[in-house]
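First comes one chain, alone, set out as structure tokens in the form predicted alone.
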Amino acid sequence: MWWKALTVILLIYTILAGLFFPIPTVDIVDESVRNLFFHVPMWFAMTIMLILGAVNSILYLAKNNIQYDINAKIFTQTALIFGVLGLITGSLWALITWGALWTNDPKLNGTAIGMLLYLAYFVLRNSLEEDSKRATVSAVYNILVFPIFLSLIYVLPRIFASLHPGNGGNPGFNIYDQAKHLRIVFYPAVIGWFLLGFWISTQLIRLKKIENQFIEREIIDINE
């Protein structure tokens, strides 16, 4: 239970500090830099959830244990939730700093394509009825789409012109001496949002196990 208590503490600290922590003056972004404690950590949490999903897909193919397929699905599902939250907070930040909710930016466009690729993962799952076939095909797709997604949101924006800090030749926040003070909130925020995503995923996995147990009992009762 200690890590759950840590999750609550870190998120309370992140929210309070994010709203009331003294913010140094950073060109253009001004007070909107507070979104650094929400938008960016949510993307990190999404990425880690996708890693866990891909790892569980690999484990399913290696061990043929359906539980790994369930884990992969739920971790990926949670990742998409954080991805949507990241898009919303990012769009609001873009409106303040760039004057539009969406711009022709390679990172934004790559994110949109990546999210659609993962939505296709769930469409694919729902289109297959046989459990083993669905798990196998979904695992292969999940493993293949993961490096593509990373390339779209982390590699391409560093190659082409991008408005995002630290991408396309733009300086990151670490060039501002005063902005270093943001780290005492940013790093706990990353840990807190990730732990929240992991917590949500573990609860969904537990619910799925309970659901499967009820289904198995119903089948046994019918056979008897």
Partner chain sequence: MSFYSSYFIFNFAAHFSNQALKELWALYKKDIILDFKNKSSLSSVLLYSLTIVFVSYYSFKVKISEVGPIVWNALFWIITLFISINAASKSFQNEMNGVDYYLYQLSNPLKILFSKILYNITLLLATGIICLAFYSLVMGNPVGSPVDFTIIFVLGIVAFASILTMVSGIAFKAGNNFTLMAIMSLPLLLPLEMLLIKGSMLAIDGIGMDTVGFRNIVLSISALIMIEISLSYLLFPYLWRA
The other form holds:
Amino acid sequence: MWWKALTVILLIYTILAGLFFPIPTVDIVDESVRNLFFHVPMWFAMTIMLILGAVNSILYLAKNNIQYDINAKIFTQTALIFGVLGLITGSLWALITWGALWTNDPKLNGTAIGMLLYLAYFVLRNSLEEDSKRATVSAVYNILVFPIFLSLIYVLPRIFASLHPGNGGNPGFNIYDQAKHLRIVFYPAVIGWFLLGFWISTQLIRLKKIENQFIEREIIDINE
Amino acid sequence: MNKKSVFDVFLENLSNLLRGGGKLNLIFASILIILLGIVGYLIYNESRIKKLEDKLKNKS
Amino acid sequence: MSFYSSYFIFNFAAHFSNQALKELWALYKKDIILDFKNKSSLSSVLLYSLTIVFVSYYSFKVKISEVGPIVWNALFWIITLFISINAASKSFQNEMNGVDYYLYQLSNPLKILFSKILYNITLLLATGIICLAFYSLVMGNPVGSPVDFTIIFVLGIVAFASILTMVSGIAFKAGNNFTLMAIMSLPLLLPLEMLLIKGSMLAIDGIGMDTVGFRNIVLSISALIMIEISLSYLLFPYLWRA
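Okay, that is the form predicted alone; can I get the form predicted together with its partner chain now?
To see the whole picture, the full complex is given below, headed by that same chain.
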């Protein structure tokens, strides 16, 4: 479909333009601001996929269709992978600009706790076996945890003193008067990375649906 | 913008890297290869899923 | 903020007819009486809390003058965290073996939720006060302003109880596994823990309700309690019917 080709184009554009286009240079940050096109879009993609996961959980509780529960699980799974990638890119960026792989920053602590929350979601899923009970309990946990996650990542860092730009009294990236140079790569990057995550998730959902249908019809060998 | 246009800076940076980057060359190439690998696997999966879905439709 | 709270309180109070209050009280009394009759769970909670205080005392083996208020504060709240998780994990113990189906027919899941929250508040308050007394005995008590410390302590216990009741309900549906309960509750309790440590550090230094900083922390903890109770209020009926 059209959006899959768009993903490929946007991602290649992001990598090439992100690494080679001119950028405004500031002290300390210098060229590593190019990480902006990788680190921040991964977190945005993760948040949007968690929103999709929470919405699917709510839909499951409202309509009791097991497909919504499968969607929620797969969106959360992909979001978790994007979160880990975001943490890795963030640590590398922190090594260069802040001097250490991990600092005592509220946003970092908040994201670590958020990752733990969603890992506990998967532990919970594994401990239940009956399909409908597992779906209900994990949907309840997902909806319980999602507002807490949002407040941990977006609300709490803005209140307490933070090292991140835009939080805790620091100016955001918009103060750079040449920030429009960043924006022509940044906005396509956000869309591109989110579409990649969405593509991976929808493929996993379709594969799971096919697997379930094969199991239902008791076809054991798929090469039949 | 200033004297050089965006494309000029782009080509200049790209040629600098390709000419003598060394470790940077390796990192850049690995990022591209990993991304193209993921995208390639996704595209391959598309055709596989289509085949499986057709098989299910034919069987029913 | 006041509009939301007034809507919430109105919705909340709408459930409080006389009949509903009697039911809540009956459920609450049932849990407490069952606990007193079967002393094993209460005594295990008490033993766990006293042991943990003793172990931390032995690890330091000095009084407050050498440990310092920061360590005293942090250690106290870590101990309270683990004791609360242990105590709250027993809150749905009485509903095992099919008693929950019986209760499901008798009563509204919301009443069960609120009676459990009240039961947990009582249990955690009692355990917390005993733990605080014993902790002050062995490690000293550097608290500068006791009134403010009590405010933070009581708010903390209520917040622990509200979060842990919901998590204990989820763990109960997943087979009442203590490990699962610990895994789920620790990340949920961490932001609360940070607020409590900050607030009680201020109370120990003697800074109290007359400063903006302290009042902000009290407001944040109260907001967290309200968010948790409203989320549990919305989600517990679905959980109970699973």
